[in-house]
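So this first bit is one chain, no partners, the form predicted alone, shown in structure tokens.
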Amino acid sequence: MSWETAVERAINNNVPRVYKILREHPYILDLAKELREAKLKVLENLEYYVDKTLDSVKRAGGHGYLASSPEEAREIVEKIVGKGKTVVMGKSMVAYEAGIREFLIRQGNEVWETDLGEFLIQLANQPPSHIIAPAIHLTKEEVEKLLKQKIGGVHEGSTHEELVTMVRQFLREKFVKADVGITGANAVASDTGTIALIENEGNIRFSSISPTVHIAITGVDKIVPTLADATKEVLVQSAFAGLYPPTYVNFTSGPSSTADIEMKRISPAHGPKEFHLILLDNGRIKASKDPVLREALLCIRCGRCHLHCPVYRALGVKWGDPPFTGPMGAMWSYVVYNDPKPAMYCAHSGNCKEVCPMRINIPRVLEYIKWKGNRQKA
């Protein structure tokens, strides 16, 4: 089996489904247009919205932080988590960008990825190959072999359902005993400090509800003006990812609470006692001030551009700086790593621009990065 086999199966399963979703739910396209305008409003005044968001998180009973770099993000996480803890992680590209999992392991913590794709690449010690399907490069046969070696209980010729069941059984104990849950955020509402998370597996609910401490780490680019805008983002993202309607949408505003005694709202209740939101800059605020690079920050991480790009189909995970692969990854490799090399591989087919829900002119952004990269070399 090969990358070509794996990506062909993914394209055949995903691409027709996205077109079908958009035909059956045409209002998604209107929501996408509204979302683009809302996100542009934030990016034109990003520092103001960062401050407003952190104030809103505090009003909701949580703790908010702005980390200028991955190093600062790790320092904040270390102070919250400490050592000797069990940590379960929902899928978070920004946590990967900041090196949170490996850092916590080095600090003496037991850390498990709980998204199935992230769990597989953790076991395989490989980087993610797609923005929402990090193990897209693994065929079923390769997953079967990996699980058989690492956790056992898998037989030759297992079905997809049997493989998922084995992972479910393995991770269930980790969820129950976890001290800390770390998730990302698909959107952050500036007016309420609420994070929105979309998923289908249920692992994010476990990770954000079962432990006594919930840490959400995401980029400042995920801020939107209102909770209504955050709702639009999760609906649009799920549709263009081919997973509409989403199985679960989670909204979190501070730690758990109850008002069941005399209608007085107190905290905590059954869920986490603590909620921490870490907003990572790492080049995003600087990019927001550049009228061309600002477009890259509109990305909602649906991953649709990957499967329509001939370069990604040829190169896969080799194109970009993980976790940022594919056309959007070539933009983001420059934004957060100052690496113009991935942009150089763009062949300017233009498919990415046509299928992007945020109407990002990705070829134009990559052409601009190529120009900046050549200037750096001169």
Given for the second form:
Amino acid sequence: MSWETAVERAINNNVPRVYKILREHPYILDLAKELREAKLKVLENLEYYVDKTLDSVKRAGGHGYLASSPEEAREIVEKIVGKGKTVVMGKSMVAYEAGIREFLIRQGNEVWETDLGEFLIQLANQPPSHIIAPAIHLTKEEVEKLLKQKIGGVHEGSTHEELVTMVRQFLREKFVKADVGITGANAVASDTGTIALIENEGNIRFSSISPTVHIAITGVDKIVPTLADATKEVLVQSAFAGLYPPTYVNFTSGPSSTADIEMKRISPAHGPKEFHLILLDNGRIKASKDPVLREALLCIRCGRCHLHCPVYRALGVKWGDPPFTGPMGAMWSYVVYNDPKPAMYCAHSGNCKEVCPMRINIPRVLEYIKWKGNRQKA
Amino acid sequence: MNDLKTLRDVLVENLERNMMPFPVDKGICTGWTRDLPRSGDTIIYTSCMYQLAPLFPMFNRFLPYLSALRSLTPLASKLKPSEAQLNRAYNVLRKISNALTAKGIKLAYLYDDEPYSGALLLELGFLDEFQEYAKKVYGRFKERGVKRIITVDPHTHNALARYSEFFSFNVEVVNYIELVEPREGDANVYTIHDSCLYTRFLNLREKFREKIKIKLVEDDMVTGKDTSFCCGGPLAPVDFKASEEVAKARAKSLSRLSKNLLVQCPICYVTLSPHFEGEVKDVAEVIL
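Could the form predicted together with its partner chain be given as well, to go with the form predicted alone?
Following is the full complex, with the preceding chain placed first.
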């Protein structure tokens, strides 16, 4: 009963809300169109934009790295974090892809996911089932049971609000004592080295401001030409995710700074002393050179395709290689894990291409991956 | 997931041998008519989809064992849909054919020479094999002087619509719904399960709605253009169990709207029928 009920509730809560947002804010569709063009411009010359972004991060006082593989990403993180630290993570699917959380725990750090959904699946020791709602597979009743068992203080028949309050109380202390905050990035502006992060909970703001070190880890596909384009990406992403207007949009350009004494800009101020941006390749640059797979890299991770896909609705987390589930996940399972099997489960229903803000013809990309997979086998 | 390499080998072997995806008694395909001429510019093209669709669930259940029991595939030619299943399929085809003839269209039918479209190769991502086979199909059409093809199901229509992406294909392809004049209404109230291919790939959703002159029970979350889910059928050759999960969910949501369901595709019919709480009918059965 669990998956069927959970996904049914999520679809009925989310899908009408997205339609309403797009009706009420029609400019979102124009922004989406412009964003597609901007992202394509980067993908057609990705290596150039990676270099440009890393230079910009440096100019902003931060440290930029290109990690070609998850192993390299973990090595970079290890050097920055070290051992025996408290780390708060602000939900990054790329951090999941690179296995950062488990790695840091193995290195002797205390690591907490602070996004509610991620926190729940960390407690449950489960993989994420949706790109922006990782605990979509858990019903309220299951969340209640899980929290009762793992952190206590939850009574039977708790409301949604009461459950969230319990997690809030538990995580507050972690935010305050954290040495390092790790986030993802919804977009990275190549011209300024700024990362854009969108959220509703406030956990990302906490994770990126409170600790003295902020590490952002994201894919090279998240680079856009300018800060204006990054703004478009977060607005479009939140609208198509059904969470518009977003409660918080965070822009981070290097470590904290001030110019309040004689207008001389110095760093740090109240926020982090260090800012590190790790851009993960892991197959993305290779995919950007393939005209069909390049389309997959346009994905802005709104997760809308999931809720319109009959196969995802039936199979959930069983379809794809976590964190990449659903139609976009079937594309991404191939891009980063070289796994064509999830693409074989595309029933070319076509809903995904109708609702994708980036107008990615997902069934056609998956057909291409099927072909590549079939050829590999042959 | 099934062993798709073996499935590919079986498909290619049979398509090479008799231009059908598996061994079949061609009499099943052609039994619906004796009246249409064997040649002409314009053909009705069944690709044997309506006629064989009742056998698909059985084939799909067999596929997990295909590698081990491949030697048994010739026995498929002994399988026949039940009389009731065949009569229903034939009735659909006759209704379409009669409606086209009533519009003054001079129809021919290729009978035993009618090849399968290759849709399954395309949908499973065997694009090289699809290209090679589709050229052969085109050769058959050219050889028989075909200039216009009238399709009756979405999978065949989609396959033909894609031919020109792979090679130069100069035959007009049109779907029957674009040509027929439906009879006036039906007293029953239906809901509708749209074909994914017609709706989101072939731009025929509104054409079907325009021609269905009966009351449809619709719900934006169930029968909308972006929200109407697949029947699960195309997934069956890959994973029958997963296909059944999709079918059950789809049938359940449609059952909430009406006890009468219209479908536009023979695969949707066989996939949804076991799970839908009510009666399922093809659009052609009701409007023609």
